Each structure stands twice: as C-alpha cells, then as structure tokens.
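Take a look at this single chain, the form predicted on its own, given in structure tokens.
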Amino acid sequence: MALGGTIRGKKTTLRLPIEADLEMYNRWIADMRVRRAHRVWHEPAMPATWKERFKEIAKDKQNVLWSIDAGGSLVGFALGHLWTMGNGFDVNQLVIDPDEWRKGYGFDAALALHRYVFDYLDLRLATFELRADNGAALKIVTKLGHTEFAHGHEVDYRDGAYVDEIKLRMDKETWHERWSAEREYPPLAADATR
C-alpha cells in the first residue's frame, strides 16, 4: 500500500488492519443495517475471503485500507484509492459498526482522514460516493464541506427497488476555508519543493 500508517482523530484512530480484524469486518458486511446503508464491498462476505482482499489491496499501491479504533476497540474501517495521476483521493467505504452509530465516530474518522489527505499528503481533491438515502453519511460529508457533482439514478438494487447514488467532492481550498482551525499539520511554505 502506498498510503497508510496511523491517523489520529479526537475520538478515533485509523490504523493498518490486522488479521484479528477479519471477524468484525465479516460481521459488519453481513449486517443488514450496513448492507442497506452502503454498497457491499465484495461478495460473499466470509472471513476466508477477507484475507485475499487484504492481499489484493496491498498489491495495488494506490489502494489503502484502515481499521478504525475508538477507546481501544475496533469500530469500523475505511477504504480509499489514490488517483493514478495523484492530487486526489476517493473514499470508497467508511463503515462504522452499527452498534456504535450516533457516537460521532464516523465524523471524527472522516475529519481525521481529510486532515491526512489535505494537510499531510497535500492532495487537491477528496471525493465520496454514497447511496442517496444514506442520511448519516450525507450529513457527515456535508458538514465537512463536500458538494454533489454527480447523481446516478437507480444505480443500486436493494430491498426490491433501485436506489440513487451521488458523488460528492471537496477541494483543498474549501478544506482550508472550513477547517483551518482543525489543522494538525502546518501548511507547506509557498516555495517548498516536494
């Protein structure tokens, strides 16, 4: 993986996954609350297949997977992809254990991830792809400052009907305007070279 390491928020820590996380990943992907809120990341959801998924992610230097801890317990995972040409990062999955919903872990993890993307990696753009009826995720990305740039009608089939999907984006300038007080990493000097 090209990215990774540990990212600390106020309530959560994003870290590289370990094999012991597999059982919880499997439980979340099989949970109907998660399946309803998110596009399922691969099928079937079985522990044996998660080991293979970890290997697949590690092979692609532009993919990254973090486990999300809170108070010493595993509470979720985040999956993302660095754009081939650089300057952008797609958040493909941000899953929080349904038993831990409404505790602020999703927002805290998303904010920490954005600090990493914009302040540490110095990327220009972050995107999210969500089901249009995922109110909790929409609230998080809207609070962060994302705006909709694409809307797919009847993209995902769920519960006997199709569901719309939206794509949202935030650029570095918006990040700086909204979250300058939350910066963990100082801005690069104008004459800094990479």
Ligand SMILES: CC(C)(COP(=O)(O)OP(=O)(O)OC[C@H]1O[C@@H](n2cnc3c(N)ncnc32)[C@H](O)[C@@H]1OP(=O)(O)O)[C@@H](O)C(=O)NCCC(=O)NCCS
Contents of the next structure:
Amino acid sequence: MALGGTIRGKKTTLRLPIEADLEMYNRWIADMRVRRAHRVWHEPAMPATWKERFKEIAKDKQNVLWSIDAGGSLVGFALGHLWTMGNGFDVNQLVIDPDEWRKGYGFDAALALHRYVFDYLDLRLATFELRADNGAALKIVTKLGHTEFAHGHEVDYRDGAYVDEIKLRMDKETWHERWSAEREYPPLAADATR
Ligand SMILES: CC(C)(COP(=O)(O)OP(=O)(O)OC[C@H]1O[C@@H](n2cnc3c(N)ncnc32)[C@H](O)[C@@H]1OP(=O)(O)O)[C@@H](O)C(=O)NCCC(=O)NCCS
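Show the form predicted in complex with this ligand, please, because up to now only the form predicted on its own has appeared in this conversation.
Everything in the complex follows now, all chains and molecules, and the chain you saw is the first one.
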C-alpha cells in the first residue's frame, strides 16, 4: 500500500489508518445506507477478519487507504488505486459515517484527496465510478469538475431493480482551472523551486 500521508482539508483530515479504525469501517460497510451506494467491497465481517483484509489491501503498492477525521474523531475512509503507469487515480470508495452526512465532510475529504492526486503526485487523471442515483456523490464529483465519460445501463441489481452505473473523470488541466486559486494553504512563491 502506498502511504497517502496526511492531507488536511478545511473540515477533514485524511490520515494513515490504524487498526483501531477497522471496527468503524466494518460498521459503516454493514449499514444499508452505505451498502446502497456501492458494490460490496467486503461483506460485513468480524473485525478479526477485517485485519486480514486490511493486510491484503496493504500488499498492493498501488492501493491507497486513508481514514478521514473531523473534529478529532474518525468519520470515514477513502480507498483509491494508482494506475500501473502512474498517471491516474481511481477513487474506489469514499465513505462518510451515515450519522455524519450532510455536514460537508464528504466534499471536503474529496477535495483534499484530489489535492493529493493533482498537487502532490502530479497525476494526469482522477476517476470515479458511481451508481447513477447516488445524488450526494454526483454532487461532490461534478462540483469538483468531473464529467461523465461512460454510462452503463442497468449494471447492478439492487432493491429489486437494475440501476445504471456511470464513470466520471477529471484531468489535471480542469483541476488547475477550477482549484488553483482556492487553497487551504498558501501557494508556493513563484521562485520557490528555482
Ligand atoms: C457520498 C458521501 C461520501 C457524501 O458525504 P457527505 O458528508 O454527506 O457529503 P457533503 O455533506 O459534503 O454533501 C455533498 C453535497 O451533496 C449533497 N447531498 C448530501 N446528501 C445528499 C443526498 N442524499 N441526496 C442529494 N444530495 C445530497 C449535499 O447537500 C452537498 O451539496 P452542496 O454541495 O450543494 O451543498 C456519503 O453520502 C456516503 O458515504 N455515501 C455512501 C458511500 C458513497 O456513495 N460514496 C461515494 C461513492 S465512492
């Protein structure tokens, strides 16, 4: 697993996960409000089993997993995957504790994650894959600047009906156009790298 390090947003901080976080991850994944949005990453399981899964993820150097804190407590996690060529980043999971939804944590954490992708790693592209009825996630990614590039019809079966799936992407140029002027930290002086 690549070390994502600590990334500070305005409301949230993405940090290295610790074993004690796993129980909360497990609880969220089991929550129907979260399960509705995702293909199941891992079925709910005993925290002991999660430790094994955690190790499994950690084996792949291209995976990046963060815990998300707000106000000093754990409120979510994010999991992504660096492409083999090192040019892009797929956000596979972004989960906020359902009891903490609609406080702006999801957007703030997503913005911080994109800083990592574009400003820290200087990658070319970020992508998301979402169910088409995921209103909250769609709001977040379109506000960031993602646009749809693929639409799968009736891809997943859920709650007795099929649901579409869409893929969205944002490139580095769009990121810079939209977000260069707004930062949580002061920009580097123009001659800082000379
Ligand atoms: C998607 C998710 C991370 C959003 O977290 P959150 O902390 O509630 O997000 P925010 O508070 O930043 O809200 C983001 C925007 O979505 C809107 N929103 C939140 N919940 C919504 C809902 N159920 N329906 C429609 N819009 C919603 C908010 O009003 C906000 O809009 P604004 O920018 O106009 O103010 C959270 O709902 C979640 O964990 N869902 C399950 C997992 C998931 O779907 N992950 C994303 C796919 S990887």
